[in-house]
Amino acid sequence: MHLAGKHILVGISGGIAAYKIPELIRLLKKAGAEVKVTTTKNALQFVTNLTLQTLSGYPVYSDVFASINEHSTEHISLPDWADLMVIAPATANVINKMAHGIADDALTTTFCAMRKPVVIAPAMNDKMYLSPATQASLRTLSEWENITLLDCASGELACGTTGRGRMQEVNIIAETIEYALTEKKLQNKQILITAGPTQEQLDPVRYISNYSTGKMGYALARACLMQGADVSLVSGPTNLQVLSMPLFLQEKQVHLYNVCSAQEMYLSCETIFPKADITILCAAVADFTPTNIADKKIKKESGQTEMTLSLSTTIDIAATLGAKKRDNQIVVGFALETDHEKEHALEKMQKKNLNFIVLNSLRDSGAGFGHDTNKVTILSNDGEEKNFPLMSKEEVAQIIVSHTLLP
């Protein structure tokens, strides 16, 4: 997550949820953002003044007519300096009050002076949550355009039961806030990835495989989904999660396609290609696989000292689907090579009739299987080229992004 420099306002009601908050402010301010808190007075109930003051380095404010105010109208001071304001927890008072512009405390006042990008992640009993009143005003803020509004989970209630009404966890609620503060650049725009390892079935418990983890595809995943693109993800066996944002009304997520082998990620591609506008094919696709499946465990016999596979070629994913590109189709390659590693992944892209070529090599430290970092060069077939120093995978999901999918 990457919020260097953004001012984020954070608005706490009187809910329950309010001792998580903490977490999320410092969580925000690891991410490089500067934070400021206000609250209801019924928020201090549940989370203290001084704890929110010494995580967020700023007087909080929680009372209009304070004399500890920096500004005789802070309620306008404060948005005029937010980038995006959150309010978390948003109980069912402050989102009926919130939708139909009651403004009679510090952070409804806030609220209806913001005029730039707002989160609210809501939580309440389950049956406030489902009451009509409840309901028509979260529709009717689903409806501002500059509120992207959190839907509430599932789960255990403060009140003991099981429903509807738990405040989304503040990761989610990170995540949405760098969605709603990213340009959306790819909005309508339909993107294929492949990412991570295939599984090449040798016997029911054994397989042929490689050292990917899907981190660099998932990386590329996210950061298209954050420009606001309609992001299907093809992916073999890994230990990631996908990015998820349960909206209201609209569930914004990655549409996630697990697969196996190297057959099953081309039949998944091969259904989605013709309406992608572009695809990234940044999964480790194996090039052999056995050519008899046994259907038991093959035993070593006494005595045996050598074993000898039969392979076959796989079918080679970005060459099939390079021949069957459009003029207005994207397809970006990954090239990772030990040796003449500029001259075979200009080779990879002519061949597979590739826009964009994304190369790394093994012998470059920190770059390749198994490290949060990276460090590629970008060829065109145009013939320009790119390179890039060592960087983590999500700096370098966002690099690959605004040169091969950016105008």
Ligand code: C5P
Contents of the next structure:
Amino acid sequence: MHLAGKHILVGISGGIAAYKIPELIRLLKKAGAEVKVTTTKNALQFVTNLTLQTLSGYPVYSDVFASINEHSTEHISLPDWADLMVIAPATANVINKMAHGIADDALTTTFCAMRKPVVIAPAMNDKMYLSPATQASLRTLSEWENITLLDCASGELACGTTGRGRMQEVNIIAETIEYALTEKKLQNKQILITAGPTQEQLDPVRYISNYSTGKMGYALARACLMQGADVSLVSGPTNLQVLSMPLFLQEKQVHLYNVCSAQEMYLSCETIFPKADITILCAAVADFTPTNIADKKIKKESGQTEMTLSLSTTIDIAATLGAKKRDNQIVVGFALETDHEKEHALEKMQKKNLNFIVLNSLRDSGAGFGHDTNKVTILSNDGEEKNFPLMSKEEVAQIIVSHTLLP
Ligand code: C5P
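For comparison with the form predicted alone, produce the structure of the form predicted together with the ligand.
What follows is the whole complex; the chain from before opens it.
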């Protein structure tokens, strides 16, 4: 997550989920943001002023009449200072007040003056959540252009019942903050991304695969979603989680298609590709697959010292899609090489009819499979070459998006 230099105003109202907000403040600060806090009076029953002040490094604004800085009025200076305000937890009381312009305490007065992006994470008892007044207020707030409204999650509630009313976890709130702050340069773009390894089945208990973890492809999917794209991620088996933000009345998410073999990956891509404006083929697709899948476990015979497998080539997804590419479609491929890197990458870009190829070399330490970092060179079919230093896969994803997808 990347919030370097951002000013974030955290507004806390009086629900039990307030005990999670110190963790949110830490997450935001770790991502590089500066954080200030405003609360309702009741919120301080759940989390102390001292905790919030210590973690944020600033005095907490909870009392309209106790001036923190004698020369300013905080309910105006805080919205001026902030790039974004997040209200978490937002109680039924605060939601209903905010929707109607009621400004009778530090938090709601500050909200009323806030014209920049606001993220709201409601939390309350399920009956209060479903009350017609709360639902109407949520609908009102969700229509305001500067507001990104998270839905409540379902689960165990503080009152002992189970239902819809839990606050979303702080990592989802933090992702939503980054989403609300990111310019939507890929709005209305359909993007297809492949990620991870493929598994080519040998018998009921074995497969052939590679070391790909999918980190690069998932980072790309996240970067594109953050910029407003409609992302379809066709993923081989990985341990990664796909980003999903449960917003009120809609889910902002990466559409995930789980596949195993190269053939399955191709079939998914084939159906999505015609409507994709941009396709990024990041998966480490097997080039060969067992010619026959044994229906029983292949046994070792006594005295056997070697075993020969018959393999057939798989379909080259990049080349097949590249051949069908329309002029208004962009296809980006990857090349992971161990020798004659640039030469091989250029040859692949041409053979597969790609617009760009992202080259990484296994000779660079910290690049390629499994690492959290990568070092890439982006080559374009009009002869441009851009070299980048070692950086996190999140940063590499940003670079790939800005150098290949944005005009
Ligand atoms: O030829 P090579 O496998 O090195 O090419 C790498 C590029 O082609 C990557 O973008 C990869 O996702 C794609 N590829 C593919 N289908 C294959 C093999 C590779 O789409 N069967």
